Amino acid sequence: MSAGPTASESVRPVSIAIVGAGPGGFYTAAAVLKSGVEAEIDIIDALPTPFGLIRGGVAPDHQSTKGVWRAFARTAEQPQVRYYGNIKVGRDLSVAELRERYDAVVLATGMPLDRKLAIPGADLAGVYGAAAFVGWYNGHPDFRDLDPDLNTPAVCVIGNGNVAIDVTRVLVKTPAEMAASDLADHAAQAIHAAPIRDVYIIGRRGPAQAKFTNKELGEMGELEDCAALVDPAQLPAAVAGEMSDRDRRQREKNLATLRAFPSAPEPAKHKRVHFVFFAQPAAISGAARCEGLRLERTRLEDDRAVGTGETFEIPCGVVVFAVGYRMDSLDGVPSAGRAGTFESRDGRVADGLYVVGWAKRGPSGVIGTNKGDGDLAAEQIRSDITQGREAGTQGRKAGRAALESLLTERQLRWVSFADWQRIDAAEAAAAPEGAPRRKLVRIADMLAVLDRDAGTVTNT
């Protein structure tokens, strides 16, 4: 018969250590706390800058998204949860001595990284994958001296679905237009400098079946110097196939807006997106650089697209694809092959390891999305630790006090949430009038905000 817990076992709160700081991981956190578990949760992140996609990858324009960050800061605040900043999980430490330190380990990495466009021309000078480009003109530092050539009158951007949309209108929109935003000052410059006058939105399918919500599609009619522009002949009559009640009425919303852009230039506007559907990109055409996108017209059977055969040629000197995403892999944490995914039991990974968000489900979804998978992870854990106390084989791991004593141990510097919250304050104090902030780019000009306010960075 097992001993029973000790004193001080008995009191010991539940340890959970949550990689990642981005929606997944503070819904997650949230649903712990009202959970009931009696809990410390540290959410470990590689950046000094917590909520992940809110900040990197949310278009810098679309402000009333990111909002969301109020409700993961309120949070970050309580007394349960602590934010460890600039350690990366992978490199700083491994997952396993993670496990061996905390009662349960959930990964919320995301997939920040941008699945392989695969055709001829796609390594040439001037073709970037859709994550590396939002990062860059988000300010993420990951991707701040990706340096795109954007000296072109023209770019093509391949994909169809809200990814593509804000690629497409941060190009397009006046330097008016963004004056709210919090564009990152060195994409600002380069996109408001570019002789960029059209941009091209590239279907494989059909404008039915465009992964477009029609908010932001909508956008593409209202924009203040540029026209939206869709040629009638492939924009069916009616929306068609079975589908859910839900998807058709998106559809059919989507049509409606594609019916008003006009089909010709407006005279009056000086940039012009084109949405050309019914064609896959065949090749990148270019000695040292991208000077044109190959396409194959296609048609639908089944709701897939199918190559004709036939090909026509758009010149370009800049390509951005958001084909998809992929993530970095871990150590010791197995991978669900083409679907780049964490291998998983709809969660669970192995004993006391669990995935939520992208990396759990694949890129999917809206920010909102990610709070069911929080939810269930939180389920999980109670019903495993209980599980694990009643069989006696559910001990209590330090958590906190043992990762705060390897990280002393390996010398590496993390930034608390209250540190973060200086580093926030000192980009707002910085910011244009009507804008947000002015981002700090560099992980080296964050830290330095800390040691110029303190002397040296406080780990609370």
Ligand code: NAP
Second form
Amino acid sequence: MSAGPTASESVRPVSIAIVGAGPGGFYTAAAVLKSGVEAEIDIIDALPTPFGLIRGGVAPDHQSTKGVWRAFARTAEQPQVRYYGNIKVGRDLSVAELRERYDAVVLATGMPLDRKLAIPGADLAGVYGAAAFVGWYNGHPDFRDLDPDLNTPAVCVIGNGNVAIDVTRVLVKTPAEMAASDLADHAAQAIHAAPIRDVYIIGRRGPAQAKFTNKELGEMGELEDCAALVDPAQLPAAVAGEMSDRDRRQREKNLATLRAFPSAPEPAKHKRVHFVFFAQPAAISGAARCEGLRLERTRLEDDRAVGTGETFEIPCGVVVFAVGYRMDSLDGVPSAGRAGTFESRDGRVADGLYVVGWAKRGPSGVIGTNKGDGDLAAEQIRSDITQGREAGTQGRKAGRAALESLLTERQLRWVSFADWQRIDAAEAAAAPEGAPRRKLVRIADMLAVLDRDAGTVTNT
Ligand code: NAP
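Given the form predicted alone, corresponding form predicted in complex with this ligand:
Below is the entire complex, every chain and molecule, led by the chain shown above.
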């Protein structure tokens, strides 16, 4: 007969640590709360500020998309949930240390690093990955000091996904168009002072294969001082090939949107976005810094881009790669696959260890796609805990109390959700007219808000 839980174990809630306070982490926490499992849920994040890509990735002029933070905040305010910001797993404590202390550990660490292409010149000054570039304009502390040199009339953005289109749009919108955004101050100053006139957005395949969502593509045709240009010769008459009706409709909508873009510059507009299709990056030229992007013309074979050997060059002082992301590894957690996701059986990594979001699936889908991962992880935790308890192999671990003693022993300062709300209030109070906030972009400045308010350091 298995040893069942003792009376004290059966009343102690299941302890769950979620690493990463982005959409994957918050959807998991919400799903656990909904599942009826009596749990204590601790969400740990490297930054003092929660919400992951909602704060640091979603474009600053897409405030309605960012609105999902309100639902996440309601989750964070539930009595079962605590936020431990400013604690980096992998630096301040290890996954193994969390697993010793929690019944379940969920990795929701996303894909924070850039995938750059290994072409000649990719390491030149003036060449950036989108994770760094987007992080920089969104005020992510890790990228505050990127200081991209935007003193150039032309920029090339490589990739035909929504990240490429976000980067392009933020570079060409006017200050008035960005007034209601939370573009970080340092980035607004640099972008709006830059002499950028032409941004080239480059797809290795054709317009029908581009991954832009139609709403984002359509926005390019509605810019105040920038014309979106496309060569009509690159637009096919119809979408060819086998695909689902949904895919065909999406591709047709994008083609229709592109057809409505002009092919020649509009004299009234000072800036231009050029859609360049069927071109794959071959090299970045320049002596000390980026001076141009060499591209090879492609043609499609079974929907794949195949080089033709014909090359051409676009002179530009900046290249941004928006071709996908990479994961940050964590000691003791194996990764696999082309995108380097954590190895798992549909989210189960090992006993009591789970993965959700981009770290599980790779960098695809929209914010809401993470909800399914959270629901599944909550169900897996519920069923594993129940089975473990029945088999007598699963003890209830001390969780939060053990985490706090470890952090205290290591003299690590954590930021609670109430602390974050004070940082949030300070940012909102400093907002320029019409903007939601003025972002604090250095961790020391965020912590200084708490010290100034409290007079002392508080950790609760
Ligand atoms: P993505 O949609 O996968 O696009 C990546 C782009 O990079 C594709 O056009 C891809 O071309 C291209 N690429 C990859 N390898 C390349 C290479 N070696 N040479 C040239 N081009 C290459 O990824 P993303 O833009 O990083 O976005 C990530 C996810 O976040 C997506 O699901 C996206 O929709 C989502 N997102 C959504 C929004 C929004 O809803 N507003 C905003 C930002 C991001 P191929 O297609 O030929 O591989």
